[in-house]
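Below you'll find only one chain, the form predicted alone, shown as structure tokens.
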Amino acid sequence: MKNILVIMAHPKFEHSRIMKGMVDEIQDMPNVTIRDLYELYPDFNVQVQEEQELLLLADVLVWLHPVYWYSSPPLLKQWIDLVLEFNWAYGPRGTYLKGKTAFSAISTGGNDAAYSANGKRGHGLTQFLLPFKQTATLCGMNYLPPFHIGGSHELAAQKLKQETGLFKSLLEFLTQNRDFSGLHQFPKLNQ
């Protein structure tokens, strides 16, 4: 079985229906470790060595966060800046993440249609998340398309439960499969 490391960053987690639902679905899964950055590092003093040691044990890295001003919350950016060091994560001797898999699992206030070329935001989510893809690529990681649950203000409880269940199913798939040819069955990952 593969190990999954979920790096979760939400500065107002207690107010987030979507993120709370996603975490509730996966928190008891074997082979899944969740790191709540705002709980662990309220002072932004990220413990680099501890985070790197957890990354070494992971096969899959999930950046779990809401989209804040078309980016990530600041503590996730701080984590990336500090933990993914030159000659550790990338560079001539930076091979520790090579061959691992990474993807973003995100929530947005806007629904799926808002994040398209013709939608209210004028761009697709993959364009807003390009820095994550480039970070993974620089580190020699395989980057999967983002998993997105949108419409946080309009999403009915039953629909939210269904979509967070899809997230859990995706992580179960990733822990049990060596190749990703079956990922097409997860529409939330392929939009």
Second form
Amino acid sequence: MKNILVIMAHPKFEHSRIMKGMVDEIQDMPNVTIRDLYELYPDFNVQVQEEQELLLLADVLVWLHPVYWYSSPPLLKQWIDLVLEFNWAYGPRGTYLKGKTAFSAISTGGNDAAYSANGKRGHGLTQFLLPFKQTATLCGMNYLPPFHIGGSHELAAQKLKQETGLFKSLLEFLTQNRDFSGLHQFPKLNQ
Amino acid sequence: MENGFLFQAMIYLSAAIVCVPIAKKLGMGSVLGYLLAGMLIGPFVLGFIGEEGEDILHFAEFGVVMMLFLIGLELEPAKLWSMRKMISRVGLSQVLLTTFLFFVVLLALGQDWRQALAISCSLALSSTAIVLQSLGEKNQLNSTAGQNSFAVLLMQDIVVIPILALLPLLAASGAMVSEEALHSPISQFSALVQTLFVFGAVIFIIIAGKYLLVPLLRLIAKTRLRELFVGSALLIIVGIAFLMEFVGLSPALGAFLGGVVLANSEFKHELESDLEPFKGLLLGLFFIAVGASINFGLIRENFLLLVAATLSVLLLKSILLFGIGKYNKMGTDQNLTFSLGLSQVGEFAFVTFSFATQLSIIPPSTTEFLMAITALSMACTPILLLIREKWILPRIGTREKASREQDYMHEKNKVILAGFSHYGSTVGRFLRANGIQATILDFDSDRVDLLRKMGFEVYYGDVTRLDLLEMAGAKDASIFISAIEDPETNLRLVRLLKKHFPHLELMMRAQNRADAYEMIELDVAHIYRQHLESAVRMGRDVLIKLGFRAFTVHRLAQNFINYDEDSLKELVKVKDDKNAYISTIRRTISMQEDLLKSELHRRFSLNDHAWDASSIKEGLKENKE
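Output block for the form predicted in complex with its partner chain, input the form predicted alone:
What follows is the whole complex; the chain from before opens it.
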């Protein structure tokens, strides 16, 4: 079994629907650890050592967050700034994350169609998430395409349940398989 | 036989101490235990007490008065007002229908209509003492059955007034009444003046409660003499009872009213905890007296007749009550508690029966018989409730879910805040600003007064008293905050709470490290040293004034607090080996020495690489070499 570390950032989790649905689905899974950043570090004082220890134990890192202004909420950026230290996560002696897998699991207000080259936003999601991809790459991690739930403001409850269920089965797949060639069969992880 | 006061007191107390625990152990409730104790020491079994049982009964009725005062304290005026429909509908229908039913039955049995009316009025009433005590013991007072029972009993207490007025009218024209025996000192006045007196007394209680009693209690509270406070609480009740008897109202009703008036005052909890033991003892005495007054001689002679009569009274009353309960949509479970609970004839019947005898409405032999029925029916109630609980309920299986009863529970605050000094009030204000109303306990009556004017719900009392904590709802609360300054009080409080309310999450204010150590040793998880954060904030501002960048200093301050709290937990482990016998002051100094030494070797700023390119530059240089 592989260990999955979910770094979740939502500044108003109590009002969230998508994030809550996703967390509800996965929180009782064995081998999945969820870090609720805004609950752990309301003062942005991220505890570097603690976070690094958890990262060491993980095989797969998930950045789980809603997309605000085409990026993550600030505390996730703070986490990245503080935890991914020079000579620990990257740099000549920074080898601790090498070979691990990372990906973003996100929700957006715009629907899937909006995030395409011809859509309203004018670029695909992977383009918007380039900084995250490059962060993972610099740390020697394998960055997977994002898991995306779009149209968060208009999503019906039933559809939401279906999509969060997909997220759960994706994580199940990731804990159980060494090689991710079967990933393409997941409709949401395909961009 | 020795009849001195001490001997009597000894007999009563030891009978209670022997019988009540046995009854409780057998699951019968204390009422039955007291009744059994009374029967045991009464003239027909052991014969320790004889006729004086009757006098004691009158004396002990004061326990009922006290009980209603306490019930009034629990019932704020707004809540009473919301019960008005229940009182008038359920209560009045019970009194009228039961009276009518007994009246018809007695007429059918060939009684004179005057006798029938006097008897049926008395039989309709139930025993406040037995019902409320039994329900209270089973925590049923706030259930549907409890509330409805209370409504009925309250209405019965009100109805007592017209019944007492009615009886003389029923008296055969020739029979003269000895005035002072039945009526108040004001009965020589005309009906109009009497009515004025009655209303005047009620209004007096309401106004005096608000503008006289509360300031008085405040004054007494300032003396910090507990016995004086207890004394004034007793004085209030005795005074009300006297006033009510003076104008010819039921003392219990007056005491209830007084309680309701004081229910909103800050002394509510203090009064409750002070009067509770008196009430309990007097009620116990009352039940013992009832038990002792049961005339077994008479029962032996007319055994079948008496048993049949008692059972039919109980049956008729409970069937009628069950119907009323059904009509008011009570569930079977609750309805059985309601109808069986109220089925006895109340203590007030003793008064009306003897009154009616004096008026020659009822012949003395009948009275004796009726009194035996009354006492027997009272003794049956705890047994009936026991049967309901043990045999009937499991069979019908309509036990309502606990959640339904929750609706009737008092709304208990989930947070209790002890100590409302500057510290506590800051916590309380912050909670209230976010919609959390804590139950607040404080020992300073001046402050309590001020804060109440500001709209806070603050209660007055010593927080290290178990009964006060219980009354404040420690059982139902989830968090207990102590903002009390005095370390000794806090430690006592922690021990008390850990022992009696282990479910509570404790959040404690501590003066300093030494306090915090002692609390850590008592396993308190959340300790708040009062100066830590503001001192660090001050230091932070000094650094900013000296030219440090604010965000960097902010992070340094956060780390310092974390470090300080961690080191507290570390140092507590070694503290006792070294410092067990040195004085507190020296201990504090040596503690500071330890801290300063360990900090000398620790450069906080160096631990933080965030957004700091220097380490990257060094690392890259190193790599090139």
